[in-house]
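This document starts with one chain, in the form predicted alone, laid out as structure tokens.
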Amino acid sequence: MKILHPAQLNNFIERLAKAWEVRLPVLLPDGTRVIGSPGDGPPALHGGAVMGKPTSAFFPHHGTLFTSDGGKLEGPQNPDLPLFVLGFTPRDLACLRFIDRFFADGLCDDVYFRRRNNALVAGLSGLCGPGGIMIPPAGGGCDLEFFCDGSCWLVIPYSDGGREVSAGLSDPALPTSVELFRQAALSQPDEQEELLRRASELLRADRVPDHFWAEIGDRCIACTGCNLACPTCTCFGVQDWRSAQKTERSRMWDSCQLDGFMREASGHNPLGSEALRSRRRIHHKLAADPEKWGEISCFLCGRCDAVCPTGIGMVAVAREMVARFG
């Protein structure tokens, strides 16, 4: 266990970048917070988890799968330098090691593992969640973590990676700061967390009705936002872009919400519908899932629920779900 004081905090993360592409919550000019380069803005590791998803750094929105010049197929190149990526709350965490397990499983996906492998990930806890509440320590899934006892960081290193970055800091000497690691490490479970359980309960045993479908689709806008900030969501569609000298195959992040998710060449539509479409969001997550995963692949980070215009994220439709038929 190390310390780092806030002073420190800018001359560590230019040490880092000399051997790292560094990536860490910033604030953009606009007052935006995101998971960004040093480069973007200042360091801002306190408000809890950046809305954008934090998987992004190993699975972005756009990517390039190969490029085909003159007959010649070329893969993406591996990055020159390997990632270090701060800013995985220990929840963000579990969507991280789900995903990690998606992409590992069948046939390895080598785009993503790209950027996972040699990745160091360090996790944020401690007092730094919105408003300075506590956000209760991840105590390992990552490789070092960054814990706020509300004046100075504790880093704790779990890997040799993350003991060799933080090699350099120094030693704590204030017995208070561990302590308070220590008690935070034995948080109460949160109520949300049963009421997935719950509502995962009622799906898998066929009890929600289709009205109910019917009424959430009503309220949806496909805006997609539930998606696009989710980080255990992993769908994506490949476009080819075509020039005179080359053809690049790409993915792009796509939305069980929208219309033409799963439209068949022959017109017909299996997701047809919003209530069909707002059921597989759901339905997805509490009850496909744990059968093919052994888990539900909503880790409560927030996010769907923060983004949506119209209430019906992850949290707030099981809490209806569980309400009615429960």
Second form
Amino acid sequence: MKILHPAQLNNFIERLAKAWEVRLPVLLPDGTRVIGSPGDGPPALHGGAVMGKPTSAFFPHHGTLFTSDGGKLEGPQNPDLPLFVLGFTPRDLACLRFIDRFFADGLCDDVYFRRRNNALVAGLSGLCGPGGIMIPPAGGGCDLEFFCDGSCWLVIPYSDGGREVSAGLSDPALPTSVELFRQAALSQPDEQEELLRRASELLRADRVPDHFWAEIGDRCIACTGCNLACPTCTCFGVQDWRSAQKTERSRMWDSCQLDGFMREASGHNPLGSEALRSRRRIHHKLAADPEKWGEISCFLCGRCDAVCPTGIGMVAVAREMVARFG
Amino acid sequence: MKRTLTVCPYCGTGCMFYLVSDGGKLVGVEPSVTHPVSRGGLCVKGWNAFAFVHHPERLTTPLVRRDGVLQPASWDEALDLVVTGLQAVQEKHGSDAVMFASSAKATNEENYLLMKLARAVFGTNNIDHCARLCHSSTVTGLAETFGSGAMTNSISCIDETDVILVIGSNTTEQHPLIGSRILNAVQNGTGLIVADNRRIRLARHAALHLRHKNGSDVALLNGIMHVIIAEGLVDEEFVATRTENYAAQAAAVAEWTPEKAAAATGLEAGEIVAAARLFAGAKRAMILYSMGITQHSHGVDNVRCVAALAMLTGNVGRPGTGVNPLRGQNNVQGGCDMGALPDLYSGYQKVADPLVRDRFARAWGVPSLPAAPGLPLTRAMNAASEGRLQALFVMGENPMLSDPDQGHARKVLEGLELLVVQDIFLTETAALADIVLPAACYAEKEGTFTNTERRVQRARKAVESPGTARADWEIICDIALRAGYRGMCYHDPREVMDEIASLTPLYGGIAYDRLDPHGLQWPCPDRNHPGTPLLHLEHFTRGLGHFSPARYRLPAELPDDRYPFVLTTGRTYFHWHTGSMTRRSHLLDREEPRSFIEIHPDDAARLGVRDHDRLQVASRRGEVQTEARVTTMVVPGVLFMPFHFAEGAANALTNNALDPESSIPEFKVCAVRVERVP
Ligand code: SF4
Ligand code: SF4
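Swap state to the form predicted in complex with its partner chain from the form predicted alone:
Everything in the complex follows now, all chains and molecules, and the chain you saw is the first one.
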């Protein structure tokens, strides 16, 4: 374990940026926090999970798949430098683990792994949650973790890459462990996790009637924000842009809340109503993914609840569902 | 990676977001979490606002028509041709033979500059923009009743109100981040009255959904006011101290008993009574309206009634109340504020006022400015067909698809001596032009946009424009210089705003260094003024609020035996106006790929029409083919069609019947017949 004083942070980032394409939580001019480049604004490690998919460094909103120029095919460019992405809370890391597995499944998603392989992922935990509350440490699942002890960052490497980048930092004066914090958190019941578990049971027991989904569907304005903010949503659309001799195929984040996206090539749409699509958004994560992947694929990062303009993100819906049918 | 804070190019809600760019290319959008309107959310158009910017069909070089074909040309050649062409027309036919169409998609600075170009350089007041087609009725109606033709309150007032009346606005689709706010308010107990005969999403949440006949708004509102007066629900104190001409209003609605209003609107008398009681019974009630009120041959009367209803119940000048016209385009408020209007300079200062004229002439360094108001856009087509107008300069508009009676519009545009179009794509209108000037889009330039709640916000350049395309403001200034005018040389739009502020009391305190992060609401008269979230607090802008009673008039064209259906037009959630941007955004176009027409299941059954059948729709002006969407969104006898699509263009059918005062066309009502294409 190493220690990083807040005053050393900028230097540390500058040094890193020589060998890595660095992404970290930054404060944008209007107070929005995102995972961005150091030039976007001052580092803003405090405040908990940032808005926007933390995984967008690997799976961007819009990215080229290939171009064909006069018949010559070219894949997407590999990043000039490998990525160093800081800012994953433990819940975000769970999301990353989930989509790593998803993109690796079957035909491995080359475009994702061009950016993901060789990347270093750094977690963020400790007394740096919203309003300074404690985010229990992940204890793994990343290359290194930045844990805020209230005044300094304890930097805990978990991989060779993590050890390498933190090697230049000084050692803490006293031997410390953050494991206690993790254990303490594990022993506490998590109200939201419990809520999701109960909502998942309700869905799997088919105890949520259709009229509930009709009500939720009526409140969805199909903005797609929930999907576009969710780190475990991996759906994308594909577009071709053709000019005289050049074709560019790219992909962009897409959303199961949209009718056209769910329409099959035949023109048929098995989820042709807002009610069914709203049901699917929740059902997929709480009932279908547990069947396929053995776990609920919402890790309670909170983004869909924050981004939804009408207040029907995952936790809000789960809460209403459990209150009414639980 | 770079993040650039800017304003959404689509609707007047004015959400702000960050454009994310990488290596000079846009790769996504991130909402602003702290923005007072969008608050970390966006609608589907905002989330996809980057998607059209690098489209391969962007215009990259000026085009000049040679031998009947548009061919690439240099900027020098194209701009010289523009200037000599306009001057030649003016020499031959007089100053007012040219007209400038400005754009509600261009910035405030650009709208100001185009109106300066028209007036100071080319000596004509023939300048207008598409506000003529959307809220000209508001500008006229609210100026007369309140003294200011803009939203009286702020969007955040939706959180503080007890009852919301939404009339003629499909808010969740057209102003989604305002619509979602209404949905939230309803969840928290706010009462909602929706007056709209389509079963829009908001209607599903409404305590009362009034599906009154198209074009019967005056009857409905007069009926509601009748009940309020008859049942003693008037805010007597407000009426006595803040308004004038109440007696005339009361007299005018006296005959509008619920029964009479019911007969005219097709509603039950009880529905009208219930709406009156719910609205007038609320401590704070708010009216939101949009094109369903304005786009009628009696649009100004509709607005007068809306204003009267608010005054009658004392719902002006307090948080959670007000008359709130939702402006459509991201800068249609600004286009009006900047005086891209035939009778007004920036800040609604009258062209007809010699003192005002004199002040502008001195500031602009010209001996005089034209005194007679110019042509409204909707009268330009007729002026052109009569030969009074010979040249049209269009900046960022597409009248071929957006104007009523497309067949007529095409004939007129083709017959012009000179048509210049400045745009980002080769639109249906640009395809007819003699000269096409490639412009930078919103992501490629600096400037300000003013949203529907009068919030002036900064748009910023995130990427370079394609090829040799230039920002509208640069092109306009270059034209001025080539025409021999030296008073339009600016380093950047910031300097233009300083000039605007110096000549426009409403914007007197607006300056770039004050607009971060999320703008200022006008009126903002001086540099120390914090902006004005609520208008008409102690007194109306005009002093006393003026009741202007309105007489009920039927729409200009009603169904008959030959054309038995009412056609009403509008937009869909996924597209923007004539689709030049959204139809080139993959995801948006995929969601709504084709022209369609909504038809009620009963009508469909009668005509043997099934969902997705091809239909032939004909009006007195034209006919188009489109696809049937059989749905209870519409009532029997009424059809709805969006106007985004060049193939199956709704405006081939619509009627250019104009409101006599605002010159707005009656997009919301015309008569058509429909049959299955065998
Ligand atoms: S964020 Fe909310 S409104 Fe938007 S698509 Fe998702 S559920 Fe619907
Ligand atoms: S609500 Fe309007 S301003 Fe906001 S993102 Fe959507 S289109 Fe843009």
